[in-house]
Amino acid sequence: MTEIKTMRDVFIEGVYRRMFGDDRIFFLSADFGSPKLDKLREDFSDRFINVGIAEQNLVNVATGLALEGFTVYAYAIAPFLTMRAYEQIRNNLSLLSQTRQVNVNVIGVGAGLSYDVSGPTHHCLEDIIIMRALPNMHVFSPSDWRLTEKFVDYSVTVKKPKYLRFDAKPLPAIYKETADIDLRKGFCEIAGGEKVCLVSTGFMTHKALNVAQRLKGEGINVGLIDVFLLKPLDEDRFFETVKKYELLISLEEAFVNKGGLDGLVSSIVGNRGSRIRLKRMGLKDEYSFSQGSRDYLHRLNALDEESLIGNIREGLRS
């Protein structure tokens, strides 16, 4: 049975192991914890700083350390980190890294609807859009903890500012431990199909995988591509992978038609003059004040498995 883990604990544990052999790593938190963070804080108290509930200052301190040559991890709740500190991320990281080496890894926990019952203040539906808009910023949106684990080395060796959007909930692994994943390519074709391909990121890859497996049992082969590096993505290799399809369906826990995953896919296809159709599935242009589970919120926004299957059948008919 596939082991269930949280992305943040797996990643923090990986950073913790790296800190034993690399004294240039600092870990900063905006008064935000984790079971695995306790050990890091205890064993590396000289390289751990809790700045308090102050996300803007978190980015400021992280930038100062990075300018001194340190690799820095700045850790907080995703909607507050990306939106409260957006000016600091823009000026201190995106802008400054164009002229200086700044390796700050901005870790946001709570991507999409993973803080489901906490309501719209804790839902993070804008982060893909606003973080992709920043020059020089890498945007990592993993679907499982194994991808997250593999990203630790990338975060150290690639000397650029990065935004890591982690799901808050424990999730099963999608990828096998032995999977040979090229992180720099930015995507993985999990399943090949015939006419329709699902293009997903983050948690929605789990839902897409369930849908593809259900349809396969009916003799319908649907492709599935997991996009985990939303920026930079190897666009040429991505297009070579999807050009055989008639219809692409983008799936994301984010607002659609605003420049998220759907905008990325649309630009790749459109810039190459392709006539592949694109169906965009995500959150509609409003906040949800309805209280309920993630599955409930998905049903409200036609992101549940039955709605996905309905869209695929409609695409095959047309």
Second form
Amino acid sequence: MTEIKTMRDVFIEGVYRRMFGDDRIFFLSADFGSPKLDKLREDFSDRFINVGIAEQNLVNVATGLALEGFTVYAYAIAPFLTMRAYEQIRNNLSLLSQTRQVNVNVIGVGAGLSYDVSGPTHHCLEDIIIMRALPNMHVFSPSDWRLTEKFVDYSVTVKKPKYLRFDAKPLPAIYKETADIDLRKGFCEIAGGEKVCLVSTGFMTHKALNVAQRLKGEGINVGLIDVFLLKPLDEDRFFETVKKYELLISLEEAFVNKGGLDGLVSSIVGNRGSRIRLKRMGLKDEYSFSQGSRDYLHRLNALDEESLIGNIREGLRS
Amino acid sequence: MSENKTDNKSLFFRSLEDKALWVREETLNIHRIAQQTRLASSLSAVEIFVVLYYGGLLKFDPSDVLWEGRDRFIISKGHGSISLYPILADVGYFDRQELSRVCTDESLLGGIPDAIIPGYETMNGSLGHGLGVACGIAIALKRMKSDKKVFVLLGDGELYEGSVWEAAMFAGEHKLDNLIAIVDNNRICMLDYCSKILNMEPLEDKFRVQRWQVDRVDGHNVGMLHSALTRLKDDTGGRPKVLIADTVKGRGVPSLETDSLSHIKSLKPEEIDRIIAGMKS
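Can I get the form predicted together with its partner chain as well, since the one above is the form predicted alone?
The complete assembly is shown below, putting the previous chain first.
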């Protein structure tokens, strides 16, 4: 059984260790915490700032520090950070980084439905779409804590503004080790298949993995690709990997048909004149006030394993 | 000796007034070719720019725009800083020829100045961003043990943006005494007098309550601006500082000075000729 961890704790632990040898790192929070953050803010009180519940100022102060050459982490709850402070991210990170170096790592915790019972204000179903729309931004959507741990180095060395989309729940690892994973490639083919390939990001890769394993028991080989760097993604290598399939099923805890992971896959395949079919699985165009666990919300939205398997079987028949 | 000092000072201020006159004329000339520029907003800030750049208050090096030893100047009300173009050209940030092709194809200078222009530090087209970014720079400079200052120019209408007050609270809490904000208090927004929209007066109190040091002067009096800014720049009393500069929107153009819609008004070339002739007489 692999260890279960939260992405935020693993990432913050990595940043914390890095801060001992790199005094050009600042960690800013909009009054949002984590067990591992307690140690960081105690040991680096001169480089940790709680700006208060003020996401716009979080991004603006982070920008100012980054303009002076600091590596900055701006940490808050995902929907509030990405949507209340969207214009700050657009103007001061995405836009300004085209003329000045701005290494701000915007960390949003609470990807997709991970804050399940907190309701629609806390569900974050738009962030992939709106962050992908911004030039110069890098968009990281890890499926597990090992990828997240590996991203610490990327966050320091790649001097670009980034959005890090972390799940709020503790999750097991998907990858046994990540030494051979090339973050800049943006994806990993976890399993090769025959006709159908699941393309997932974030938490949905866990579901996709379960589904692929269940079907394998029935002698059906389904491919699985985990997309962890939505922007920039090595599109040519992605296409080389998926071109052998007849059907791709995109899988994300986000609205579909609006330019999220499904839009990314669609444009990569479509721009190359491929006839590979794409089935988009995610959230439909409405908010959910339904109360219940993440699994329950998945069942309501046909994102549960049974629905996924049904879609795959249908794909294999057609 | 004392008389000489007074004479030198008045000569110095006279030279700043002459510069301000020249900047107004150049701003009008820019507006002649670039009618999209926000003339009235730019004219209220002329003396502020002149005092900062020619009054020895800002340290800068046009040959090394990101020189570490520079004071940082964030022009948060970017639309109202067309009057900075002639100054930046004059001190050497870019060729003066650029002033005659503002807003034309492939020109360096546009209707709203942004970070692509040497001398501008940040993106300025949307209001309410500058003070927060300046707070981050101020924290960074303190961390680097730099004695350089961060100046920020805000419009009074811009103060309606909530993000300004997030930053104002932050600056007070963190005792950012290397931060000097200047409010170009020209009293008019896009559609009306600020007093008729949301009256912010008494403005001093809004900053004082956030633990800022506040001063207020006539924003067209170069002598008063210079001494207030010098005082604020040198003060290291543990508080951020703001100078409320009371100005007139459209200063120098009588038809704009009394028009609540001056923000969106443009002048015809013949009106510009008449106003410039009047200035010189």
